[in-house]
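A single chain, nothing else alongside it, follows as structure tokens in the form predicted alone.
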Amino acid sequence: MKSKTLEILKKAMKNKTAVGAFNTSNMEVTQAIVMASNELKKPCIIQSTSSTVEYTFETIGDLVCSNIEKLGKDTKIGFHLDHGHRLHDIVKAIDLGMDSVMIDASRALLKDNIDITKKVVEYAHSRGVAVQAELGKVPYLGKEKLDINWEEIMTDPDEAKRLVDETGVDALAIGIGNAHGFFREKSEPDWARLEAINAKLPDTPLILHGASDWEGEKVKKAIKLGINAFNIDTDVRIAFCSAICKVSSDKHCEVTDPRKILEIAREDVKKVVKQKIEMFLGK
């Protein structure tokens, strides 16, 4: 196995540390979350979704990849697909570069779930490639009901254990009452699930989605029981798209270079990739 990004969470795991993952979808995004982690000298996992993926016309595998490259030199950046449902998304992102998968079928029954998941685990590490499964479902914004039974939906610890044992998933998306975007999260995260799923599988890194907000005592206890990476995409989009609508407000309407407008929505985006890099390492 050489995929970076399992290397970079096997060290997250050894360091008792966390790593962030951050989102991109365009050239600014991409070269802030890059320059953000060669500046700090610290590992980070950069990712995309398939929907960027046909977004960008599939452009996105060689502007991720040339961006780390050419100004990634100084550390370690890893790069991931964000909610693959599908083999088909699987095998195109494989192609595009990527050295880390994820197939989401946190909806679909354990078994169902199991068997897909054996199915990319198999065609991934044969190329190299790492793949985390997900398993529980973290809620949208308009895909569930507001009041939904937390009980009902997060993780099984030993449902958890089965999944990686039958299939040899490298890394897992669980679920502890984290939600995506602004969707309301549990009240307070089911602490012992996340030290119960540990315990069960002392040798699978965690990975947390929907953790933009995620910060202080809440990062810090999370990763002493046992997450070794936190998904962030809303930050990351909340920054570019204010600096966006500050600078291109009525005062500014007379910038006609739009370098000019995204130079500062990549500064913003590299000092939020920063703030976070460096929150999970516990600095």
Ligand code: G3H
Second form
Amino acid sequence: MKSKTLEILKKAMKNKTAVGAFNTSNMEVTQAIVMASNELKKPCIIQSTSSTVEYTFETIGDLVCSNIEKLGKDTKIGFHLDHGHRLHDIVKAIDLGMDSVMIDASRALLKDNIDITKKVVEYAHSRGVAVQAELGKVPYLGKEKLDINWEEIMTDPDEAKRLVDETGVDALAIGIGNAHGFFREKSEPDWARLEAINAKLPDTPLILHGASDWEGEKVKKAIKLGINAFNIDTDVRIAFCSAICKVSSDKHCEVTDPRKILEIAREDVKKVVKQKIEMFLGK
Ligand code: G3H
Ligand code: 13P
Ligand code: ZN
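Having seen the form predicted alone, please provide the structure of the form predicted in complex with the named molecule.
Once more the chain from above appears, this time first in line as the rest of the complex follows.
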């Protein structure tokens, strides 16, 4: 299979390191991610959700592909669908040039998760596209109750092995106490669970969603125990939006050229992405 995303993940796995997988929904964020990776000459994954595909009237595919081609000559960047929920999302993403897709059926019963993941794998693999599944739930603020029972929603290592064996999926997103955005995470990740999942799936890259607030020793330990990619959306959104708010809320702001505002936001996102790419090398 020629999927760049999978090549990047497999190489990270072989080198016992990790990469950042960064969400984009517009041109400046896309350029910031591509330029950060290119300037550091370190690989990364750029990803968009189906809501971004809709928001951009399906132009996100051309936008990301042309920016990688023009601004990413000294690096390797995979293009991935984040949190696809329906077969329709997968078909669309592949048509738009993504070389890897996520089918997130983590809220379904294991049997149904396996069924749909199997269908997606069949469709994607025949087109040279890699597939990420999710097992265990990674909560979102507003979607879950706040007094969460982590034991109930974290990934079961035996079920993870069953899902991978029965579907032939290439990468797996797991839950070890991590959460998206501003949802409060488990006070200490379940390291033993991560170790057990990795021991059962030594050849499957493991993905940690909701990684914006992961740093320092926690990142190093996650990599040591088997994480190969960290998903980042919130920190990129914050960097972009706070730059814009800062410039445009200035009382004396007389800027009438959008580029003068957006280039500041692009630069701030680039700084965040560079710092994360280096941190995820785990050195
Ligand atoms: O985990 C995924 C994203 O943070 C949600 O992204 O607002 O583009 O659907 P979205
Ligand atoms: P954060 O929003 O917590 O950075 O998580 C991003 C993510 O998991 C995208 O799939
Ligand atoms: Zn996610």
